[in-house]
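One chain follows as structure tokens, the form predicted on its own.
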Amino acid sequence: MKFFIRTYGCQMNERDSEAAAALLRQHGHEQVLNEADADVIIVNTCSVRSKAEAKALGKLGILASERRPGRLIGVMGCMAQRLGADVFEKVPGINFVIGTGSLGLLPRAVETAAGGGGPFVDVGDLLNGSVCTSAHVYDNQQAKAFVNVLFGCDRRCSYCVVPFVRGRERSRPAEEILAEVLDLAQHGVREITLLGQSVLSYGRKGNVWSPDHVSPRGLTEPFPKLLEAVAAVPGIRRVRFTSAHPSGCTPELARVFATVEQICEHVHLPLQSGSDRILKMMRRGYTVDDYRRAVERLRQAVPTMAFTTDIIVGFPTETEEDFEATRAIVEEIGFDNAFVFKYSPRPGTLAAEWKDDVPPSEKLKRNKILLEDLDRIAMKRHQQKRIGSIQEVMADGFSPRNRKMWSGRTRDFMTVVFEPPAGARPGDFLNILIRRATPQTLYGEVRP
């Protein structure tokens, strides 16, 4: 059967979609690039915000209303895990639901639905379910890949649904990860992004390294050792990871950044708020000063380090003073980019029990102000460190907004748009002279 996967959400959802596609292809199904050509459409969903769920449900509703004979519609991902069989009530016409702990059962779900069985639902056991870790879709243009290293999360932030839809924290054995990275490198992958909800916690619970492994740099912490080992895999030219937490920004992590060339100078380090009072309510486990020291430690090791972040505005009881404290630390850190979210309560979380007392209009206002601040800061950083410089860019291929141009990423994760040279291929590393910029995008010309 021909299948198409629509993905909403974070990099972990993107990685799940890659694994789902590989599984289905291994079972004889064909992936297509246009959902109109598909016999099976799978919507991979996010549940972090109510808006994300609404978007996925809206898409499913449209698909179900089309009533195309013989076409199957499936749901996977975090919303599927949270709602389970309730998805069938919200959107009649769905054929199967697969949770985050049951991805390995996707081929069976498709086969069951195609045979007239169902509706099929399995949200599994988040600790012992059929999680797929190493399946990839290989093609001759795949130059980068996501690799799961840590599943679940134990932090229990008061607003976050992730522990309920991804389960408790568990780390993959390092040897298993390195075998996957080696396989990817042998298939032409040059950039690896290591994934975990709080990835710097990798290996803190349980033994992930064999006793005979020796770090060339004398590292002792599990995640810095993993970065060092992944970077040493032949063929791997860039290593990234997401998402970080200030508690993991240790001197050893800083040393790896400073001494391992393949590790890119970029950290996504969620801040969420600049108010210590709000951070305590969020149960984030750090203060603003802790966050500041984490940034300083990494910038001392690599002065060109770029930081991106996540921020929530309008959290319960957030005052104007709290919001101004967020603006102040954003200005001080000088983020290169940020995702700003208007708070929405998520079922089952501690914060959902509190009054959502910041009016929607105020959330929107604070969101707008913060985005304007971030754009101004980004342009200042572009002027200081990027415009007029030559940046190494890994080409991704056609620019999404202009098929005459290509785009790619710098080592510090900035998007660059450029006119490709003759014979260019996705995955090529090009030197680009940066001529101009908008807050989120650089524009340049290829140089020898």
The other form holds:
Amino acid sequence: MKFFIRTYGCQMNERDSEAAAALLRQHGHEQVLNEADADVIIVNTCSVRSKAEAKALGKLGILASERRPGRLIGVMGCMAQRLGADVFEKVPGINFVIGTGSLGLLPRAVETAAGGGGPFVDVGDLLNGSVCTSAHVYDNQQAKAFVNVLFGCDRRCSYCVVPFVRGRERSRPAEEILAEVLDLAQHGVREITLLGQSVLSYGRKGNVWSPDHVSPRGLTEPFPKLLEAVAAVPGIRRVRFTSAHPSGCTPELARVFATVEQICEHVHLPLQSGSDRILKMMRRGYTVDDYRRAVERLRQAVPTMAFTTDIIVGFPTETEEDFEATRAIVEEIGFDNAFVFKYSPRPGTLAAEWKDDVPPSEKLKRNKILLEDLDRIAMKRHQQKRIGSIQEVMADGFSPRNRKMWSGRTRDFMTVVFEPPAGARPGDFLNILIRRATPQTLYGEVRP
Ligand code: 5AD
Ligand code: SF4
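Starting from the form predicted on its own shown above, please give the structure in the form predicted in complex with 5'-deoxyadenosine (5AD).
Next comes the full complex, and the chain you just saw is listed first.
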């Protein structure tokens, strides 16, 4: 059958969609790039905010209402995990629902539905869910790959639905990760992004790590050790990871940043709020000062380090003063980019029990103010350190906005748009002179 996958949400979901596609291809199905050509459409969903779920449900509703005879519609990912069989009630006409831990059952779900069976639902065993390795995923020519290192999350941030849809934290054995990276490198992959909800806590629990996991400074820190090991795999030129937490920004992490060339100088370090009172209510486990110290430590090791972040505005009880504190620390840190989210209560979380008392108009206002601040700060940083410089860019291919141009990423994760030289291929490393910038994009010319 011809299948098409639409993905919402984070890199974790992107990775799962790649694994899902690979599984279906292995079972003889054909992936199509055009939704209209598909006999099976799978929507990979996110639950992190109510808007993310509304979007997926809206999309599913439209697909179901088209009533194309013989076409199957399936749902996977976090919303599938959270709602389970309720999806069938919310959107009549759906054929199967596969939870985040049940990815391995996808071919069976498709085959059951195609045979007229169903509806098929499996949101069981979140903890021991099947894990597809990238070795099977990257059968096409790709220069970048995501590698899961840690699943689930044991932090209990009061607003967050992730523990309910991705399960308890568990790390993959390092040997397995390294074997996967080696295989990817041998297939031409040059950039690896290590994925985990709170990736710096890798290996702290239930992980099989080889006996030499004690770092040179005598600290038991599996994650920096893993970074070094991944970076040492022949062929790997760039290593990234996401997402970080201030508690993991240790001297040992700073040391590997400073000493291992392949580790790119960018950290996505969610801040969420700049008010200690709100951070406490969010149960983030750090104060603004802890956050500041984490940034300082990494910047001391690598002065050009770029930081990006996530911020929630309009958390329950957030006052004008709390919001101003967020603006102040955002200014002080000097983020290169950030995602700003309006708080939305998620079922089952602690914060959902509190009154969602910041009015939507106020959330919108704070969101807008912060985005304006962030654009201004990013422009300042581009002017100070990027415009006029030559950056190493790894080419991704066509720019999504202008098909005549290509885009790629700098080591510090900025998007660069440029005219491709003759014979350029995705995955090429190019030196690009940066000529101008908008807050989120740099524009430049290829230099020999
Ligand atoms: N409301 C708004 N934003 C949220 N996020 C997580 N949960 C919520 C929520 N209930 C944001 C956080 C997180 C990002 C992935 O989504 O900023 O870092
Ligand atoms: Fe990713 Fe969280 Fe959304 Fe799931 S709920 S797709 S883990 S952001």
